[in-house]
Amino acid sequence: MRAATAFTHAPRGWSHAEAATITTAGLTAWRALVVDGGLKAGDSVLVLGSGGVSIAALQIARMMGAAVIATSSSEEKLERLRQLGAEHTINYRQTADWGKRVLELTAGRGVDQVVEVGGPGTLAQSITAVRVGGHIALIGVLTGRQGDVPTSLLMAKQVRLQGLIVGSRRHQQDYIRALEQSGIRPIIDQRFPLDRLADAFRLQESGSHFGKIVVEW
């Protein structure tokens, strides 16, 4: 019975391919806006980069109703996240303090939901960008694993910094529902044949890719 109860249905009509994507990226996501961060219509979220996670919280925004503001330090890539949904784009090489800048973009009330991929070397701006009371999902470690957190303004802002992993099988399933209703379908960036293994772990270390980066038998 645990092995049986161990998986779900994928979507109907996805590919194994599109469906690979859902247990980890799509499902940390899920569980970060809408399990976690009761994520409703006009709300705000903010996803960094473009990453397989936040392009799937870009999407899962969307789909509930909510304002997205989505970062990058590629042109190419914020044109992109446009196409998909974000209603503002910050480029973080150009614009340092990008927190301030989210601030801005709000009327200085701070988005209500952060995504948090990079970890210690964004997690400053990213309390600066969420609101009084807001919630940060904090997901990546990119920048490292450990670093300075502004304790006082995490404190005086009342934040909920969350870390997480995943996601339950009802939490799965509940996500899979929503993808049927919606017709989302995951970002994938390039397919690699198994043989190809060390070329798509080269892809993923270069950050260029966009979504997903998928490895085929």
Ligand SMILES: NC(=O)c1ccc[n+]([C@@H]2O[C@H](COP(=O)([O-])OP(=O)(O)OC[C@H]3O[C@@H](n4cnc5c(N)ncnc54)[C@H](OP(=O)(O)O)[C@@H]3O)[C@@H](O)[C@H]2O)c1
Contents of the next structure:
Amino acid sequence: MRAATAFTHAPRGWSHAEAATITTAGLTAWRALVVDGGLKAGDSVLVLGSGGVSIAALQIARMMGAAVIATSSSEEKLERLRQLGAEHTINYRQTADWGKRVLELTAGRGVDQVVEVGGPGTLAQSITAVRVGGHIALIGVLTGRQGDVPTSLLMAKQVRLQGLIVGSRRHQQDYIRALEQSGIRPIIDQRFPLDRLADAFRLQESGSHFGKIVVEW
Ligand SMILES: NC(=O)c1ccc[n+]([C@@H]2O[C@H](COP(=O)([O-])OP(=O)(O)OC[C@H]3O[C@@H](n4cnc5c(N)ncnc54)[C@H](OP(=O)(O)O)[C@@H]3O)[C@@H](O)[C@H]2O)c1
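Next up, the form predicted together with the ligand in place of the form predicted on its own?
Expanding to the full complex; the earlier chain stays at the top.
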């Protein structure tokens, strides 16, 4: 009985592969922006890179009427991010000081929210990029587990920095209602059969994917 009440319905018409993108990447992005961040139309959101969480966050932000600035390591991916609705894009390999570039793109104000998937290697730039009183959702640690944090800037800008682990069943139900209403579908880069699981991990390790990688059996 307890297990039965832990499930939610998938969005109507979604395949199992598509629905599998919801429970971790999508739900975490939803909670970061909508539940913890209180996202509203007209807000600005910074997403880092083009992995599963960041693209789900981009889609949620656009669905909610927010403007998106996205970073990526390649020009080809930046073009695809613009096609998905990012208003501005920054190549973080070419522009190491991308936090400052975000400030320029927002006329010195900074973004309302950052979906932080990099961790110690990106957090300082994210603190530069966010507005006074803005929200940074610390979701991932792609650049490592520990590092320096510019605490005085964090304090002076009165930034809300929140770590989070996915979301609740209720959050997922709300997210699924929003997905059904909006009609957006997840971006799946490649699908692998279970017996090619190692290839799926190799693709993720290469960082060449855009969005989600799915394993099916
Ligand atoms: N807290 C939670 O509940 C939760 C939930 C889901 C995921 N996570 C964590 O969140 C992180 C992202 O997950 P994911 O599934 O989206 O991973 P993913 O799909 O493997 O994303 C990898 C992408 O991140 C980008 N990236 C890597 N290093 C970067 C950097 N220094 N600056 C900016 N972008 C960088 C790259 O994008 P480009 O190729 O475009 O440069 C890379 O392709 C992971 O650490 C994961 O463990 C946490």
